[in-house]
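In the block that follows, a single chain appears as structure tokens, in the form predicted on its own.
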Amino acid sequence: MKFIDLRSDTVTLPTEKMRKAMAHAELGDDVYGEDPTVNRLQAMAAERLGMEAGLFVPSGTMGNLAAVLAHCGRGDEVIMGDCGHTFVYEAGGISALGGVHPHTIPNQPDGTLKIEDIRHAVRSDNEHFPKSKLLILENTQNKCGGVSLSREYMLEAANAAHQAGLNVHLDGARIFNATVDQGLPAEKLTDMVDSVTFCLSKGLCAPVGSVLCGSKEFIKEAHRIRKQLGGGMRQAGVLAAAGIVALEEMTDRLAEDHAHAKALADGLKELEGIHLDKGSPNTNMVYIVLDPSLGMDAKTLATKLRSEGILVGMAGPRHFRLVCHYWIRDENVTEIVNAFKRALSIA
């Protein structure tokens, strides 16, 4: 059976033109940093969003745990958001391998952090405390619905973060989804911060990889950590290649991901039991949540649509995230909604 994947935009599968970039690359020793592809993809991505260098890492994971270890030292703290990726999705690695503190701060519905929350959470120089070396924002922000940060926004909180003596990390995984959803360069939603991390492997689909971007003098430290967390790749061009074709071809066709987002929400929101939840949609995310009234619980359910052939994230025992990307296709919103209808129809 061929399956219609919601779980994510990480299952995107390479283009045709990205496979064939990939085959032809040209290649070198990346450790030496004789890779010219990797070398082209980290000017490019480092252009993009205004800053002076980039590094190509394996995962975003690994782009921001460089990142907090780039920042911060041991017994450091960096305060973020209580549904922060960092926080909630990367195992806890800048503690496990860095010694550095979370210290994390209520989400608002938004996704924002509020900026008086931010200023508080700020510690004094004091030999109890630990030293708040570092704040990091994400944009857009995941758990909060996929929603988009404005510039007016990211300005205030990178503003209040440096006004404390802060450096400021953006893991903007999904940067491109809010750039296209607020009509902006990648740069006016970079601009404000020290460093930045964002994916290719998402919606932009690449089959591997991350680039963090910041500094110079930040990416010389972040590229000698990279090499301790065993992250050093030889003929990476190979990967990095479609890195590239991603960032020539693939942002701004996100606004097509965002608008099949909108035409499922709406296509849901008609059946019966089932929310839109956490605003949505916004950018390329669609959150729901299935009334109790229904008698049906999210695993009966995801069981029940597998069989029609389409695959979710459950996010909760009620609750679903659906991630539109590349390879859902207009026609494909109608299926995904019958496909509900005749599931949530079967007791």
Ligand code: TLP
Given for the second form:
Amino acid sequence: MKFIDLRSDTVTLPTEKMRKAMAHAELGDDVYGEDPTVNRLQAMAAERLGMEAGLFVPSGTMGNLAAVLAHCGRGDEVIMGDCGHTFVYEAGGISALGGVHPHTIPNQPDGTLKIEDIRHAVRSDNEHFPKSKLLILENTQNKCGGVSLSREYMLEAANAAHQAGLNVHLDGARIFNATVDQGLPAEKLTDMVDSVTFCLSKGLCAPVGSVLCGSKEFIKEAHRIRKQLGGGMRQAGVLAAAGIVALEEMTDRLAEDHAHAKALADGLKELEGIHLDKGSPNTNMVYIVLDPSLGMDAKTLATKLRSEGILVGMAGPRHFRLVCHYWIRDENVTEIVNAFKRALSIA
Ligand code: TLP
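For the form predicted together with this ligand instead of the form predicted on its own, what are the coordinates?
First the chain shown before, then all remaining chains and molecules of the complex.
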């Protein structure tokens, strides 16, 4: 059976053009800095984000981890949202591998962190406390519904951190969804932070990889840390070639995924027993919650949908996350809504 896969935009397969670019990529040993395709991708990424330098890494998780390790030493503290990907979904890597202490403050429903909470979270100079070194922001904010944060907010939050002597890292896994949503060039959502990770392998469809960007000095340190983490990838140009196509061709089309998410949310909200959750739709994500009156939990409905050829991501006992991406086409939206109707026996 051919599935319509809404579990994540991480499931995207490379486009035909990416496969061709990968087959013909010019290669070298990237640990020696000699892979021309990797070097080109890194330079393109840095320029696009208004940063001095970039570093190709195997995943968003490694990009965030390398950034935290470059900004912080053992026993230092990172302030971040309690819904932040680095706190929730990165296997505690910053603590396990870096001895870095996470200090969470609540993400607001709109994905932001309150500026006063950021200010209060910063520790005073006292031997009892860890040293606050870094603030992590996330744009778009995945667990808060895929919501994008505005330039104004990013400036305010980064200012609060900088005034307190902290650096700012942006988990911009889906930064291009944010820039499309905010109608801004990417650098307008990154010029206030010290480092940023973005993913090529989500809505942009490349098979593997993320880029960590920052100052030349920062990236030099991150390069050493990437090696330490086992992320030196040798002839990685074969992957970076797809990343170049992703940056050249796939960023602006994300608007289509956002339109599909809107159409999907419009269709689903009409079904009895289904409610939109987390302010959905936001960018390419639709979160929904099942009304208890349906007497059906998310697992049961997910199994029924699977037999209809639809894969959904569970986000709680009665909650789903549905993510639109390149491989979800116009006609799929009605097919998905109809499959929900049949699975809920309201067709
Ligand atoms: N997110 C995945 C899961 O890990 C939850 C998804 O399906 O959304 N930052 C953000 C904001 C992310 O959403 C993700 C992946 C990452 C970092 C990590 O990227 P990878 O999977 O490349 O390590």
